[in-house]
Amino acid sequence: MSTATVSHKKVKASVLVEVCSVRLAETWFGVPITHILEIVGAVRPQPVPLAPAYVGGLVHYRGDVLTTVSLRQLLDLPPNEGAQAILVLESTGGCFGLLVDAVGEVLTVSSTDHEPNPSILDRRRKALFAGAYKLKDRLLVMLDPERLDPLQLSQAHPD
């Protein structure tokens, strides 16, 4: 009598996540749509004197003043002289705006295509990124709105 060997591989179930793709320079980023309240296009935030460099400025939003975060500044990219789109994001600290060059489409990505941050990534970028998804034609670097919240950034980047 022969006995068959049974392989016990752990198979991870695939979880689908919907993300909004946004572009900054030549890189595509993803933001979970569960954190996005609204997308506001073509605005020019008012500068805030003496604010940390990552503060992109203030904008009027539904009768309130919304603080924006400049992803370009956080990533040490040159400023965008044109109007930028703003993603209004919700986090535990409240609402804030994220300035991006362009908004793409909503994509459904699979957890099986997710890769963690590479070990060679510097500490500051590791703190901003939540890994990446391998798409057919590009990588989609994931952003975690909690990590981009101005209150969190003020603790992580004291100026």
Contents of the next structure:
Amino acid sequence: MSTATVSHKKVKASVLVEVCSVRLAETWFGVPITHILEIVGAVRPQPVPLAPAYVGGLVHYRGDVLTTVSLRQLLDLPPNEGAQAILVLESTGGCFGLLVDAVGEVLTVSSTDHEPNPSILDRRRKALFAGAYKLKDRLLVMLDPERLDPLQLSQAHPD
Amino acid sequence: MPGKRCNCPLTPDPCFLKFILFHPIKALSARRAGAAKSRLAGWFKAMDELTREFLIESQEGLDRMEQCLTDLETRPQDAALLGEIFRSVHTIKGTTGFLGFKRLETLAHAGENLLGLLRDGKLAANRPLITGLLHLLDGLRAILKSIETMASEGEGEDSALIEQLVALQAPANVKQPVHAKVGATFSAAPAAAAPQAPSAPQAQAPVSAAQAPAAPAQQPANAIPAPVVQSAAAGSETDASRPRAQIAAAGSAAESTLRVDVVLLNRMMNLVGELVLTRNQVLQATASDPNMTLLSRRLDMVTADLRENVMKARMQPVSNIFSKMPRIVRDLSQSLGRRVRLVVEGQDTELDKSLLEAIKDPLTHAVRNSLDHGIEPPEVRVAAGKDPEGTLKLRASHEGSHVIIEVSDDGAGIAVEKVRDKAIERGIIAPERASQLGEHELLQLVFLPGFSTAAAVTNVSGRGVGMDVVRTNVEKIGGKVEIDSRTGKGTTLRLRIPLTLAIIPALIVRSVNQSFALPQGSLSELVHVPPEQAAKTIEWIEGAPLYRLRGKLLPLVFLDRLLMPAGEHKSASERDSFIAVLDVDGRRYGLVVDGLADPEEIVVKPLSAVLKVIGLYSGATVLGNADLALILDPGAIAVKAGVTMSADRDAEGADSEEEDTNAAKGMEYLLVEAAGRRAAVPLADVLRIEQIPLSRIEFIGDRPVLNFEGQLMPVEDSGGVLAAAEANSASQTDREPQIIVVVCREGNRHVGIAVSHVLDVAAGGDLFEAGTSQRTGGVTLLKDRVTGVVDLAGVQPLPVCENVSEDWNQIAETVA
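To test you: the structure above is the form predicted alone. What is the structure of the form predicted in complex with the partner chain?
Next comes the full complex, and the chain you just saw is listed first.
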């Protein structure tokens, strides 16, 4: 059955997608480069007292003050004390920064290698991930920039 | 280096580098405008260039027409005015023809017929006619608005308006055809049109140039439908000569001005802010390298220049909103039966565009109030021995880094007793409390919500949502409102507006190991509480901390406890604390912080929606050292911490009762010491206290002066403080001597007073001469000691230009 689906997909279309890989602890995640405006390295965001927990703080970005989202906090990982990198992402609600440990390379992946979220994933992660690409040696978990938007998160975690 | 940004080229892949270059600000700024605005922006994009140009030009034309119409009332014979009005309507009609806005064209046509008669002297401008034309103006505006928002002319019925316009052309209104009169109008027109063009504001000049060429081509065609027989030759003669005169005058202005999108200007402002920060970092990084000094100095200068010019580009003259007032005054004075003369001063005072927008409503409100509550009906004025025609004065002027806008009338003034009775009746204030308030304090009650002294609610004002809205709106942009009134003489409302919204003065404070910016607008004083005194001076009622500030209890808010409710906090006796005494919306409280840094001019950056809902921050800013700081919102902190107005007032009331027993009149003085003698300065006049190195004091002749915020200020040194400091410095060579200058306001100027120490602030009592019960001037009773009051008015002004040498003139100019 599974082979049937795969072959079916292959017949249908094989679209190439460019994905920027980012690392968080030991896991590599992917973000479609169409959503990335800029990558800013080595920043220490300014914390905002009383802000929701998923807000990683503020950074100065091109004359504006950018709100960042801490991916570590969202995934319940311990906070990173060192410098972090920021992906400046664009979503329908505006721009925001995504705090990650490091930025890797840009990979070109084929849509035929994409798999949806596995059903055993917990609810919170299911809401943030957009499936995964099967690379030769590992899996690249895709993040959905729309769902990481602080406005979206504020509705998902009203705390 | 924290906060330093670098685009990290982590991979050589070229497609990765591609998106680094993508510029995000366009996307950012478009989104920031609300939903309605973005819809409009969408249509603006879709709308072709021609229609957009047409809308902008027509609106400018109509604005000018409105102004001319109100002027026409006082000068009904002015041919230049009539010509201007005619052209506005004519241009709209001409352009709509080929853009296909039928409804607009029909209405404009009807108006044009009437205006044609007026212009040719066949009709005389009278009040009903001007009212009719104002209706035409409103009609045209409504249609233009609908084109702008909905891309169509909308479903409206103009036939009633058109009928009214046609009726105004009726023979009853037509003058007897006096030929000499017509001839006079023609010959006057070209001459009058020429001087008028250069006097029009620059921004409008290009429009006149654009519409002028269109005029002669269309003119003869319109002359025909006019019902009154008219010589075609005479008509074309005026039209041919008029535009030529105007083109000549407006031509140079059209070439030197340019329309720029506000979004673009905002973006430029943002980028300049960014450049300033980068420059600061470059200056820091290159400070030790002598090869770079020249280059970085140059970068410094160019950046400062650029910033100043971009700010200038955003400035608009206040005449943009003042010009709307004649119409409002006219309509209101007619409906209220008042006779009012509007006097406008300082029209060319400039203000940032966004601020101008923000004060439009408060100003309109103030003008309405003056007409409704201030200026009396003519018969009442005559009975009171006044000119039946009231005067409403609008005045704009610069004062330091602020623009002052005054709305004053010579009407009835505000009856203080009425204000007090009304406030008690509405439960805004307790009767006991009211009896303790002075006249000036009682007047300020009109700014409280739910207050109105109007006997009856009219459709103009009196619903009690007036002055508090004015105050809220002005305070929102960092301004202040003051009111001054004398019964029977009139009322003056003074709006103090900062020059720009984007940059505000703030004090940087430290708490929870972070920097925060506290806007100085609401900051009234700072108190240092050393750890050993904390237990004694900070008192508690259950869980509520209070500080005894000059005998009054001040509620305290600990910033660290407010921001980190869960965290561990050092008590005030374990560390230094600072109390920032804040005054906001009638609430007074002390914000306790861990440390103070320098005051700084900060550039306000908006916060994202998720952080706005926290409610304590009004924005964020980037400090000089490239750190980010959140801007605290003193009003929101008061609300969050539960500092309410009524509680505050009760506390104040209880205190002042006590206070009143030992100080009869509660005028407060700053107690200073100058070379061994004590003196008092009225606290209301004190602007700030500056500690400066002695070398900053300069001399004009033998008069000491101080260059204070770019203005030359005389320094009063009757106590010989300067000489004493000079002598002192001779003995101590290790550090530069410092002196203290108390900067005071005296009328419209600033005056400095050199003192050796500032001792305290205390309430003074009037002294009465024994036997005569006459109040003695120049002295006051402070802390049971008779103290001399510094006579600020007696400080001699700086020498005026004529008796100063040429050099001084130049210096004064550069300083100014």
